[in-house]
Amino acid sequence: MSPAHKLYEGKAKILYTTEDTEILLTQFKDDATAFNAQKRGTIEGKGEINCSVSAALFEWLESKGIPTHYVDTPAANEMRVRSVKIIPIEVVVRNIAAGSLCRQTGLAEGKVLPSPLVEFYLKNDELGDPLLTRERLFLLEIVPPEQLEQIKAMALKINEYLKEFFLGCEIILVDFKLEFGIDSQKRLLLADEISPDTCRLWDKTETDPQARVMDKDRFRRDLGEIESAYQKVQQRILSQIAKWHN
């Protein structure tokens, strides 16, 4: 498929549009960053990875009733996806104490929360993505209360049927980001992408704290064999939705 013209260059991704106004053309790069672009690298492989999965997931989630921004996928590393106008917040929801929430709060990494977690970050890379009360949110008027609401219920149902499908692939879903945009009908979607670089992922059948890790974390604690991790959630992932296929 041939783009139109380059809308946006991200760290992971650049997005194009089509003949279609309604439609844009997403490439997933092999590019991986961390800690807000400090750290740079290549992940071999991680575009087309992160785009299958990320489609196997989209479609998924779209038959559990959630909406997507998610077409089709017109090669290995490109996915086409409706356009809609991001709402510029990062939603985390958090199963298990990881990574920042540790580091800020002191809790040990591995604790199960009682209920999900779901935290809102300002989607602004200058000012290192900062956390955001629910106050600081409307204060800056990124959202109306009602609009945060649906988000977060929106956020807490995807959160339940993904547990439910990784734990079917044999993972354990720590944490994860999702984003949101609204389109030319005014619905809110899920947009972005749901992969190895946006989830925290571990294998149920490794106890070694390092072996068990599959995601992103790999690339930014210099872990190794970051490719075969990725695969490895790429060929768990689509095993489970083609035996959901038939």
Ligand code: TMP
Second form
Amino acid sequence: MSPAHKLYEGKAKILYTTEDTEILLTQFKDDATAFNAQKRGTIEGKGEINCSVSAALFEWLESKGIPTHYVDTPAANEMRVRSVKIIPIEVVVRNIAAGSLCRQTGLAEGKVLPSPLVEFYLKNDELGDPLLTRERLFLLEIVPPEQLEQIKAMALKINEYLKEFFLGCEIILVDFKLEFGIDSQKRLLLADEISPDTCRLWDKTETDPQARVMDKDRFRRDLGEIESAYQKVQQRILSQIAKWHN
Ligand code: TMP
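Starting from the form predicted on its own shown above, please give the structure in the form predicted in complex with the named molecule.
Whole complex next, starting from this chain.
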């Protein structure tokens, strides 16, 4: 048995090996960063919240037939996952205009898009995660065209399942970021996390444009009450999951 050692430390998670070479352990941190780590802080309890929210959403997606890297949660802020080679793109799905889409195009925040928009960003902090065109993606040989189509189709399906799930929680899924990986059997798996750090979530019961924000935009935009927003997301998701189990 090989002892666990730290494989990689990212901005929000630490990855460890386990005695099983096919399984890794992810530890979710309370550390928060934004704008490519130019802004740093701590969101108390975030590690446990993002771990439990991600676990719940991975289980929900698995039940719908989406293959994920999720295995189980041995501790409140720890998730065991299948070891995958991460494809270095961030796949963003948008239902409503917000964030960089508004900044870069002038679209008004809150505009409902005619159909979901899938975008690919290069996962590279040094380059600031630039938006890629399909041509640049193929030029960089990041993924073959068939695999890109498979990723896009999976992202759109995930969007439909998550939108439905969040609506049951009185939450509007504005947009979110996904990462994918390839396991030892060459299967494409949904990886990383799905949490208030990686989604824009608006409270359906609030109309005020600041009060409705339940995600990391509270940290990015200094809106305050970050912990309570994350806790509210967790409570609503876990009670929806409990209803689904019963
Ligand atoms: P954006 O509007 O800033 O491009 O963000 C789109 C979505 O992706 C939003 O839900 C937040 C998420 N996201 C991440 O998970 N990680 C990141 O590094 C960035 C920039 C965005």
